[in-house]
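Presented below, as structure tokens, is a lone chain in the form predicted alone.
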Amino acid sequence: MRYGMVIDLKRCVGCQACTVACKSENGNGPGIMYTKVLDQVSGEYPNVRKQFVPVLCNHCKDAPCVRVCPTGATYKREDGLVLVDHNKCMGCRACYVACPYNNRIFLKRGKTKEGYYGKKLTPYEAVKYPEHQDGIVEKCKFCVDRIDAGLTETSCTQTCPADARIFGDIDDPESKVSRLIRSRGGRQPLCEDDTDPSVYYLD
């Protein structure tokens, strides 16, 4: 088994319930977001064509984060999921550097104990906040914490208003994400990289 997420552009309104559902899920602080939508703005005028790119980490079989961590604090889990240890992360931000797609957060000191609304946090930030650690690199965790305890879906793609986002087995030829990409041609973000990306793109 091989967790994977498959993106369909024709289907993405840029209307950011996956940045929020993500939010909510993890609890993070401002500026800080695991998944964000890009707008990508193509052709001149009158033929202008706007297209919503949704990003996240990307869960490389092949990843260059866990290659270069000096601690193993960056570990791939045999389901494809590539984690941080954040008991183990040092802060070197050597796989910060090292991510192609530039899909990693360092929290700066002090950054958790910004809340949205200045230093007083709210009741649902001083539950979450004490998750996160300064000094640390984060990530999207394609909600392992949900999938361990059983559940099907990340936050985003069951947030997702026009199911934009599908989520699934990549290595099962017959899961929905697998048919989507073979049926559609579904990419790979940078494949040139070798990394062997977990998320595939569909035009």
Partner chain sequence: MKQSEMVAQKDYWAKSACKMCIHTCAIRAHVVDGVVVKIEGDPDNPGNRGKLCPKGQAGINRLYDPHRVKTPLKRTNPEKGVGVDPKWVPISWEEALSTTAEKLKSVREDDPRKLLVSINDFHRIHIWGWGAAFGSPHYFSTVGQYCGAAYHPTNGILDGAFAAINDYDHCKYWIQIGAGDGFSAHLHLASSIKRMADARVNRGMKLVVVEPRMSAGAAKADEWIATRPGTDRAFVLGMIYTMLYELNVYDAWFIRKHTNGIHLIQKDGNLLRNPENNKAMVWDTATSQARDFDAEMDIQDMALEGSYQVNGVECRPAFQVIKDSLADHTPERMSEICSVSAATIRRIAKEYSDAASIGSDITLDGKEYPYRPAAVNYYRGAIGHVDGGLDALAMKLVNLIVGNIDVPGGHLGVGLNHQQLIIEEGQDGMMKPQPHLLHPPGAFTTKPDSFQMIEWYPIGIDPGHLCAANIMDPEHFGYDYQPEALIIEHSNPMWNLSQTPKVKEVFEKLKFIVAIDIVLNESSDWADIVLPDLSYLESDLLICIESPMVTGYFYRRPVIKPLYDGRDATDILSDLAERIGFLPNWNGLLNHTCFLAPEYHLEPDKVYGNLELTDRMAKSIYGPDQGLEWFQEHGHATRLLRPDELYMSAAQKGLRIPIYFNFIKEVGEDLDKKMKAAGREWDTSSYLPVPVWRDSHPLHNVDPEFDMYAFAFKEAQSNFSESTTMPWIEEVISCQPIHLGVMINGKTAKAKGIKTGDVLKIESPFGEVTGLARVTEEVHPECIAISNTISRWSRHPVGKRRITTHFNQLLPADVKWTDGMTGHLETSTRVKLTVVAE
Contents of the next structure:
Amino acid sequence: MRYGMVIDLKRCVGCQACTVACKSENGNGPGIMYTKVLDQVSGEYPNVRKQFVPVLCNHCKDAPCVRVCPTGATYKREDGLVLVDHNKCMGCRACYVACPYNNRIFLKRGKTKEGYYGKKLTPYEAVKYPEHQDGIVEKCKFCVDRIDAGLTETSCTQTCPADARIFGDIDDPESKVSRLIRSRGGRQPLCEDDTDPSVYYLD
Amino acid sequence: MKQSEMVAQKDYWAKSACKMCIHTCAIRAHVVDGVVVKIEGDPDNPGNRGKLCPKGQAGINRLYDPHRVKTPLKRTNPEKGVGVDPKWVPISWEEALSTTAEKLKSVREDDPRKLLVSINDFHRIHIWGWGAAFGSPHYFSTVGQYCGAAYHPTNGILDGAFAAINDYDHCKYWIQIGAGDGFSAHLHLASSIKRMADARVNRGMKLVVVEPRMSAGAAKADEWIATRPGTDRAFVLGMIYTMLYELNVYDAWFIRKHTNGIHLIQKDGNLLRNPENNKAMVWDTATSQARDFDAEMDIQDMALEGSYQVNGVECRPAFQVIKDSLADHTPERMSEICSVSAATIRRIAKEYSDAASIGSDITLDGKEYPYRPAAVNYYRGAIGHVDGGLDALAMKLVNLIVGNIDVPGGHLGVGLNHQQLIIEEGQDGMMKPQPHLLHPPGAFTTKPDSFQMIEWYPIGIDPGHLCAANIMDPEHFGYDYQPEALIIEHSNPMWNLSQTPKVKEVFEKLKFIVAIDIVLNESSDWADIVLPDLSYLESDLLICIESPMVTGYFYRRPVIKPLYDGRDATDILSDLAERIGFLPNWNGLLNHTCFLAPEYHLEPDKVYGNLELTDRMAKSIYGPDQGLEWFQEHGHATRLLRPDELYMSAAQKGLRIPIYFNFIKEVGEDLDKKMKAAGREWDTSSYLPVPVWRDSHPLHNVDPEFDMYAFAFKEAQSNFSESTTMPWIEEVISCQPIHLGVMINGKTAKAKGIKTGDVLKIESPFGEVTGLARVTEEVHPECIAISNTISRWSRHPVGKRRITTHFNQLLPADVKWTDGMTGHLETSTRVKLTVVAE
Amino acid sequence: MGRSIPLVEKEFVSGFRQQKEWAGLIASAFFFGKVGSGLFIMSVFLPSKLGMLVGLMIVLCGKGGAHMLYLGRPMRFWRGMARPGSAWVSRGIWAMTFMMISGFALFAVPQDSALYLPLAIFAVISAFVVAVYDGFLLTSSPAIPIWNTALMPVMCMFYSFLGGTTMVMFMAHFSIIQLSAEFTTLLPNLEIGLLVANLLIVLLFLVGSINTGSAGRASFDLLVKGPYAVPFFSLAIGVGLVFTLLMSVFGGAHAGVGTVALITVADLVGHFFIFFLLLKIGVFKPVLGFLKI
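Rather than the form predicted alone that you just supplied, could I have the structure of the form predicted in complex with its partner chain?
Once more the chain from above appears, this time first in line as the rest of the complex follows.
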């Protein structure tokens, strides 16, 4: 069992529904985005190529963040999820500089106390922000709460209008993600770093 | 589940319908302890299938916006202006409604036309006519106008549709011109993106995107072809020339069987009619004579080409007239206009013709249909121009020629509501043209009554952008009254109309403004009284807008109890109608706009609440057992359209659709006659039966000092309305390069010495704005492209930029710059750039 | 791939991203750790109890203080000791703890005690680890190629020795500590030698980093051409190494306390800035390296 995600760059239209769905699911405050879609533009007019590249925590099998974490706050679960125990993290940010994908976010002190409209939180913010702690590092959790509740989709894959993000078990050769990786030649980002990411890109 | 039972639960998912754009995706909201903590697409709905765009996700932002209007408000600062604090004080509903009613009643008693109306809630089309019931003909806004005065009427004229889309399920070669379908905007975005991705990736559909800026669609396309703004018609006409004159490709069977391409046309462009019975005539090649269109004839024998003498009158089949009208539209000439090489025009025409598989059939649900898997889809970018009507007709023509209208794989009409396409019998075996699906046409008057002059645009949609000029210069067209009050409902004329300084002058003139909305905007900042509406997550509505894949009503239900002391806008307007004294008119209108069956008609003098109205509407459409309670129990009544509903709607009723648009010509001639009789000078030259290129287009004849084209754009994050004041959306777009400034091509920028971050003065012949330069390769070298997300200046704290670039200020707003045929305003302009700071 | 890849800040654009978290306070911690442990090691050899004490205090208060100020959750600092098996941060905390315990214990144990020598060796080794573990910490991070070089710990070691030497020289000239005659002659030469060595290592580092791939190259460009070139060449190289070297060679330790003070300040400024700038220029690789840009 190893949860992973396939991102089909052919399908992604850069709408950022995943970015916002993720914020909504996790109650992420200003500036905190576990996932986002990057533009990658090359060439000169009129021969321009523009790709939309969603990025998120890759839940690497050999995760540098787990290795460098001095507290054990960052850990790897049996099912492949790389998670941060909010109660253990001391905020040293060694994981931040160790993550080749630059996908870890440090929550500055006071960050969880302030919403989009200042210190007075909206009812939604008042419910969601206390789920966070400040002074620690956060990142995409592969929607662990959803997964543990038995759902089969993360918030971003659930909403992705293009079905460009697909979640599943990459250890199961018959899963949709595994079949896509095989048939379309899925590639892992920065595979030269030997981190063995659980996110595969199809292009 | 009953509403009261549902909201009594501690933790539940409530199904409802989204309203973060004008369309409707089915949603479900997760509510915990009375707080909405997540909105997702409804996985059970066949339309969006659980998918939701970023704006839909951000509905939570709108619901819990602390700047929502929470109670009725009264202005205490008499001074009004941009950025001026109105010093709102909360007042009771009674005070707010009685003050408003009193003011409007006195206006109405004096002259109801002194009320300007800006009611633009696209989800509640049934209330748009409130102004008309009041007695005011005005439309002081631009909503439907902007999206398609040239688009919707031409769809209605072609096949009784309101919108149109290519067939996601079967198209194999999709040309998309100035449209965001399947990527960033337009019909049911979340549903469309998935279907477009499936077509592209699963079925290998080829996509060609034609537009001056590389949108998300162009980025995903197999080919991006950049045109000058307002010249897409030239590109398409060049394709048609290639098909007719060089490739000799057209679907003769389709044109003979399903269009008026066979009708004989006289030299003056009018139909040849049998003098005995006034019927349109067709040339029968078997007997070499003209015959009535409905005479028994082998379809092969109906002439499409040639020139004939009938009783001494020279005439040609309409198809021949089309061909002859385009004889000088060579790819070379069109290339000069649109900046796409002649070779590219020819190549695309060839690929398109080949892909259309003319002559092939497909069997769906056991029924055989013609199969034309190539189609041109287009939207506002292509037609939002002077001569936009002709633009739209050209796009239709390129589809008609390959016989792909309303057939699998082709270009499909999309209805305005649950009625789908409105197919009624017209003249000469044709479908009746339906240019007026939103409201009945304004009858001609010798002097315009409405400030938007709808009386003089017989097939247009209200050109609201003309109001300000006519109000400020009433003598020009002879208005003998001046507006005194304005009612705004979910609209923002100050922001969405062009020529903003003039609009501001109108606002300054008005003695009383009342606004109904959720959050204040550039316009309602000027109001005297504000009445809080319920948000979409707090109110009931049956809704079905321009749905391309499903039919039936979505049920928008309150997912929580209303947060504040708001009232449903329908209820507010009913209450005001009663207080002002025109309730019978209003109820009569609702009977019509809510599709109420006679047994559910409203009594003239009784105020009906929105819930009662919704219940009657549901029962009228679905029968007595399917009222509001049914919807509360079962949710949406939507299902996928069946092939027999999607395809061949006119043909199924034995009616032809136009390929030669004589209806438009006839309307133009009629208008011309009336204008001449009234002693008015009025240009009706754009009412043409065949779309041609006209060099007179003002956009391409501007003083060369304005050396660049300028246009505005939106993407998925800012599709339609209600975007930039939502923090999640604002946060995302403030990280996206295309929304960070004025896009200018790298080579052009270099030649002009412009760098990213420079502050530009952008001057058009009509106005001036400043903007931050953003050098990019994603735009045509002769253009600047301006995101609509950098245009806000309301008092709302979210979404404002250091430098506001409000594109509309650069646009003209007068008759010269309005499409004569449809009333569409010109949405592109010409500018010159000066660097004012680095 | 190559020069056209942009250096991106918060924009949603694929490109190089600068690390933004490790900056002033981490650089301060590195600085105090190296200067303090360098001074401590030198002082053990001299021997100078005061030097040892100052060294320990610099590490404890300077390095420890900077870390505590930096940590998002300082009260959980002890949790950082949990993973010495894999995490250099844990190893650093352990080394600091050992250095403190053994270092302060040296004050309690008489110099002629049999315990003193092993304790001193242990303290010196701990201090040495404190001086160089940041180098390993940076090297072990695969994300930022310019840090990913074996020269990092070497550079840390030499900077630590240089810092310690400078501090000892400073304290001796200001008569805070007493040096034996041989040390008095040795120190200025050691200083010059270490300055030359550091200059060479920095040069080697620069040459080596040209070939650390496109992201390393982006870092390199930031350092020698970009916004950090001025502080790098003026403060880290000019003031910290060249000026100090020239002063040491031509003025020398004999030119008086003013000169020594100047050398010390210049050396410390250079020392702080070299690591500060090395942190600042940390650039991540673009995520999808395989996509053609």
